[in-house]
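To begin, one chain is listed below as structure tokens, in the form predicted on its own.
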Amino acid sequence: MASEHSVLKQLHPLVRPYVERVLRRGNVGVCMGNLRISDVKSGRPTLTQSKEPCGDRFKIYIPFAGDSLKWEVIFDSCQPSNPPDFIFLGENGNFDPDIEKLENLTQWDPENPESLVLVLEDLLREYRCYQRQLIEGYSRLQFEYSSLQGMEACDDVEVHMGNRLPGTLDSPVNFLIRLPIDLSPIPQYLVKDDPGEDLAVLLAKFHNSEGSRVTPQLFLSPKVEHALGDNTALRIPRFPTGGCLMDYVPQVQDFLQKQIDHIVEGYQRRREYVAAFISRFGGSVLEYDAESFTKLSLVLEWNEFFFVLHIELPSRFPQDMPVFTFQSCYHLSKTNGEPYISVQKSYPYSPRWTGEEMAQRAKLFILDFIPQFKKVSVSSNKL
């Protein structure tokens, strides 16, 4: 935010509103990435410099298909009502859009602060067409792109190959694919602090035109990452040798859906487990996690011996069993002076049991373990 503010301060007052709207609009393209502006300069002759900021040209960096486009935007602060010029830098130098197709440039409205946003949208539309034309000389790449069109597992696609000599492929070609993802079944506690967009994007990098080596990478928006876990920890399927995107993209989509289903099922099973314990030990419940259902504490009594049972449900519940921690209400540990505890991670358990059966089996284990726990607890230092 601070860098954006410093950029805006350098711009001529009549140019600044256009750039403010560009930065405010922010996210563009398949990845909904942020635009960045730098290198603000003035085209005015030195003798006509004024005391007010006179920056009227700058570089804009636009995320596109896993790469970053660098274009230069040139206004004339001496005649700010004129439309801007554009220079397409780097490997975009051969991009030469038809001016007649840039309606918002040919009919530039200096009174509309959204005018530059609209022109950039026109240019990006034409740039996508330009990239599609570039891959027409490569049958495999053309097949990959065409096969993705209209697929249910593919919301939007960008392809980027830059400039190359005719008939050659000197550097990787990126396919950036937005995958449809629905987080509505996810428990609200996992997404309530991330109100952003549900976004999952697959980047497939073709290292040659034959597709003999393809490197996939998954990118998630903060909201999706918080719900499903860090994208580096999600092991998406490997791209098969000789495979194609038409078959691979649905595999990644199915993988994401299974992650969502797994999270929803785990939440429902934890809630069922906690509900079964509350039903069976209702009067003994000290506290429980009513949001994520990962913790439960009970105050229990056996032959006038009172103790607290803490139950922690792991993230992989019910595949992984809950941890039982027995805590004495009377005695301190000889080692650290804190209440004596005994942690139990092994007892009769099956992930196939219902929550009610788990609670019943746990009750039997607790009754069987109490005498041993009491004996060791009493041998500790008394308060």
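In this text, all values refer to a predicted model and were calculated from it rather than measured experimentally. We call the rigid core the largest set of C-alpha positions that still match within 1.5 Å between the two forms. Residue numbers count along the first chain shown, from 1. Compared with the form predicted together with its partner chain:
The Cα position of E357 differs by 2 Å or more between these two forms after fitting on the rigid core. After superposition on the rigid core, the Cα of L298 moves by 2 Å or more between these two forms. Once both forms are fitted on their rigid core, the CA atom of G242 lies less than 2 Å apart between these two forms.
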Contents of the next structure:
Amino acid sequence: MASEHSVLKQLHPLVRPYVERVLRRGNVGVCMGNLRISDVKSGRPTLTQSKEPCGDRFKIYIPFAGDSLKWEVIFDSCQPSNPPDFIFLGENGNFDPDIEKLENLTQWDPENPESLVLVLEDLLREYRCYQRQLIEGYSRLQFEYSSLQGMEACDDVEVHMGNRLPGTLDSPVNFLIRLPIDLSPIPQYLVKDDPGEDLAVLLAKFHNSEGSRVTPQLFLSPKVEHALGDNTALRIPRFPTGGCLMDYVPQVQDFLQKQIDHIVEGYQRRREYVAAFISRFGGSVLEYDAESFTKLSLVLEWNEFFFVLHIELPSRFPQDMPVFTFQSCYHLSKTNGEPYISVQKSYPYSPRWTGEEMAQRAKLFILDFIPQFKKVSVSSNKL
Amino acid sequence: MAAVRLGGSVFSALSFQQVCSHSDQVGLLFGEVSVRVKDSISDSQINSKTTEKTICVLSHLPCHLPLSSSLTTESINKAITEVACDREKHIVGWYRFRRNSSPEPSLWERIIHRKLSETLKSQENMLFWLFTYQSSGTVSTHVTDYTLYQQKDRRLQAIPHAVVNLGDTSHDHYRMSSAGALSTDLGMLGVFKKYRDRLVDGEGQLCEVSIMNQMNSALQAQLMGLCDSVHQGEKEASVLEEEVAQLQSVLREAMEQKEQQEPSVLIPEKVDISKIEQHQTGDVAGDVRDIAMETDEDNSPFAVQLRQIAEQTKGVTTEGKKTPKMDRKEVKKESEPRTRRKSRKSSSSETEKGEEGDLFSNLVSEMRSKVQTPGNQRQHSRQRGSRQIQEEEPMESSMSENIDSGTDVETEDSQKSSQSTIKNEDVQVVSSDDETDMEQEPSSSPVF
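Could the form predicted together with its partner chain be given as well, to go with the form predicted on its own?
Then the entire complex follows, led off by the chain already shown.
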């Protein structure tokens, strides 16, 4: 954000609105990545640049199919009504879109701040067509792309042919596939910045046009990544030798779905468990984790003996049983001077019980255990 | 692909204009396209024609080309007409200048180039000259890049070009064709046309060059003439040499015959006086002694004279270049100019020998007169007229000298005098005087 602010500060006032909209709404492409702007320069003589911000040309980095496109956008601050000019760096002049298909460019509206965003969308659309034309010369790649287009398991595909490998006539090709998975049940992940839209994309990197070596990578949005763990923990299946994306993508999708289902189920069960305890011990609830439902603390009383009960639910709940921690309100431990606690990890439990059942059984266990806890707390500890 | 030449003045004017501009610039390039067919003949191929196309950029003009949706053929035509009214056929391309951007053609530039080529109907030759500018962060270094592009395979590709720099002295050969940097201003072209007739003839060649060629040809002809005359002179000289040799052999034979017939004749053996003087005089002396010895018994006055002659010749051979015994004062005249004296000094050795030789020659001539032979008569006549003969035919005088050994010294002297005659008239006069004196005073000769 600080870099975006500095970029906007260097721009000419007449050019600034367009760029501001690009930074705000410029999420384009399959991965919906943010566009990045840098290298703000001016077309005016050097001496006049220092007096006022007059930047009217800059470089824009667009994420596309695992790579980053580098385009140069040129305005003319002396003639701001003119549409911008574009230089497609790294394309060697091969990307030459038809001007007739760029309506937002030919009918440039200088009054509309969204104009630049619309022009970029048009250009990216033409760029995707251009990349598709590039792989038409390779039968294997063409087959992969056409097969993905017809799949339901494939929501959107971007293909990008990189620069030619040194010493060969081959070029690496990236396939970026957006997996159509419902990620809404995943628990909320509250962060300071906007985590963005939830999505999962699969990047298949073909090291050559024959597809003899393919490297898959799964990219997740921040919420999904937090829920499932980072990419290293999530081991996706290996790409089979001689296989094709048409078969591999559904495998990855099923695997991911299972993981998500597991995560969602655990979340649901935790929530149910905590809800059951709250309903049973409503007035005794001290605090609980309302986001992921992993902790619960209760203040209970038995024969005028008050104690605190902390319940921790593991990540693999309900397979793993919750941990009960009894804490005394009166006595301190002789060893560390803190309130005396007693951790209980084994008690009657079954993962097949419902939350209500678990709460009931937990209550019985507490009633059985608390006299012993009181005795130990009083005799061996100090006030 | 056509070769592109950019005028140095165009380049500098464009650069200056762009440095001073406030924003990006667009304009048109004017010039000419010339095609030259080169036909080269080699050992392997008699005809090898190559076509060379050259595009010369000679001037430029800023122009406002619309970079918007209104970029149509009509709008481009209108923009061109506003700027270049009747110079559309001289348009060879267009240029764009933009600061702080990459030196690659942009999207609009490609579109404009295509539209411009379609409008002007010159797809292949249309040029696009791109200028970019960058400066360092401290504004201490400013870099201007320029690249020339041309449409090829539906893409703008960079092409090689040459900026005509008149101050470039690296060329070590003459230009066979125009450098393509001429001005297209009508006034300048009119001046060139006006003076062209004076410098160039009807065939397109420089006048001075043809004049020099003619002079060279004339000099060559003159040289050939001189060679012919030298050759002719050498031929004549060789003919004359052969003739002289023949005559010498004839005389030699005649002398031999005469000796065989009349051995008592006191004629010393002839010696080739032209070669060795002393040898001649020595031989003569020897002969005379022999003759004197033969006639010694008689003690005739003739024999006495012979003995004296022999002694004299012996003295001549031994003394070499001593001063003559003859009293020079008798011969010397008061009115002789210094030059004569100088010439006399220079030829003193010659005159000394000549004086002694004169005595002997006189004696011999007297003796010969007693024995009159045709050859001797001829010899005498030759001696008398030695002056004339010497002037005209110095070879004949030497020949006569070879024939008569008795007069070898005299002939030698006459030869030398003849040489001096040729060189200096005064010497000739002196020698002639000497001869005259000698002839005039035969009786006063101290020897006899």
